[in-house]
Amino acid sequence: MRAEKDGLHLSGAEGIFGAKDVQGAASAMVERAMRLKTRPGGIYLSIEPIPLKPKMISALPVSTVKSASVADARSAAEVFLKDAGISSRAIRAALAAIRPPAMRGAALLCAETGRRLDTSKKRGVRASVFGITPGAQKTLQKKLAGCGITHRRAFEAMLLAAKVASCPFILAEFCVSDDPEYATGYVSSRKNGYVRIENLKPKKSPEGGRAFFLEKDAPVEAVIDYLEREPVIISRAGRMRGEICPL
């Protein structure tokens, strides 16, 4: 599901369900499109049959960075993409790509030159087709509730991420929410997990986008091809790991 007005992107659902429970999902994406507090101009709904077994994969293990500023915020993003194997230049690319207007998708980064890999430099590449079973919801939903994070934005934030993360040719993933009441980030890879990170930009911003950080020679087209059209199911909570201080 994809609302929008006057051609921004205003909120965005999806998920792999059993043929038995499309109506119901359907109809709950399409009330939450009408609940926003902008009203949408239009609400695009897309049912599609799944033509590959999925693969089952674990959510990420979970922390976070409890910065008071976003100098600090952006600091500790930095250490944990530099962790990851991203270059200073890099990290610099992807600051410049979350700037307004936000990308519908993400860019597409070298980890190391900072060189932008998709074409459609509008739209960016989106991680899509990708969902939870029942059991595996309910499990993470309630060990984040245990600490305190409810936001519905960061669990469904958390499953695009399971899903980046499975790709072998992406070393990280960077995103600063384009929603203005919703200041928290992330930094996530295989080796850190999914590091939430509080204030990663000013307060009532309308900034953000994501990024994706690919190893050098990734073969670019194969990798676009697993994130946008590769079904993955989550099938496992991650551990919960807590507070965390990098710096």
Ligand code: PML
Contents of the next structure:
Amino acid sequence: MRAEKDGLHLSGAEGIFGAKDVQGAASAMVERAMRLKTRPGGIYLSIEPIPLKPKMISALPVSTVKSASVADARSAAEVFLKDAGISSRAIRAALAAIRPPAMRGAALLCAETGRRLDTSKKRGVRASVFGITPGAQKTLQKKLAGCGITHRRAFEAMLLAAKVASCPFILAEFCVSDDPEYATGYVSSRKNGYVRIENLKPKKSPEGGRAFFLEKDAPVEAVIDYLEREPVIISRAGRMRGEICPL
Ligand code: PML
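With the form predicted on its own done, generate the form predicted together with pimelic acid (PML) in the same format.
Let us now look at the entire complex, which starts with that chain.
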């Protein structure tokens, strides 16, 4: 589902469902779009069959850095990105990629040189075609609620991050929400899991977006194909690691 107003993206949601649940999921997504603070100009819903047998994966372990300032938050992001093998140059390229206007998709960056690898400069690459089993969803939402994490954005970002991290050529992801009212972002990687970082951008800032860091000489087209087309289902919730302090 994609909701927009005057050509501006307002909200999006997706999932993979069994045939009997498609109708309910579709109407829940439309209802969600109709409840947005801004009434959408258009709501676009597409329902497609999944051609392949989905790959089943686990959600990432979740931790939170409670940084008090944007500077602390950015330093924390740098610590986790470097730990996942991302160079300073590539981190600078990611920070440049999240400047407005926000792309709908992510910038694919070489983890070593910071070079932009995808050719769709304005659109970026969209991680798509992923879902979660009802059992894993229940467990994950319960565990998150136990840690005080109840925002839908966080839950959905965790699913996307799990799919991205399941791509063997991607070393890490950096995400800053493009919602001016939502300043928590994350760095995720197979190495450190999903690390939420508070205050990753100034309040009310329109900047935001995602960068996926690819290891050197990764097969870029195969990575894009995996991210945009290969169906992946999260069938297990990850561990909750609580609050961490990297500095
Ligand atoms: C987005 O707006 O799509 C990104 C949301 C990031 C969520 C970070 C979190 O709270 O875990």
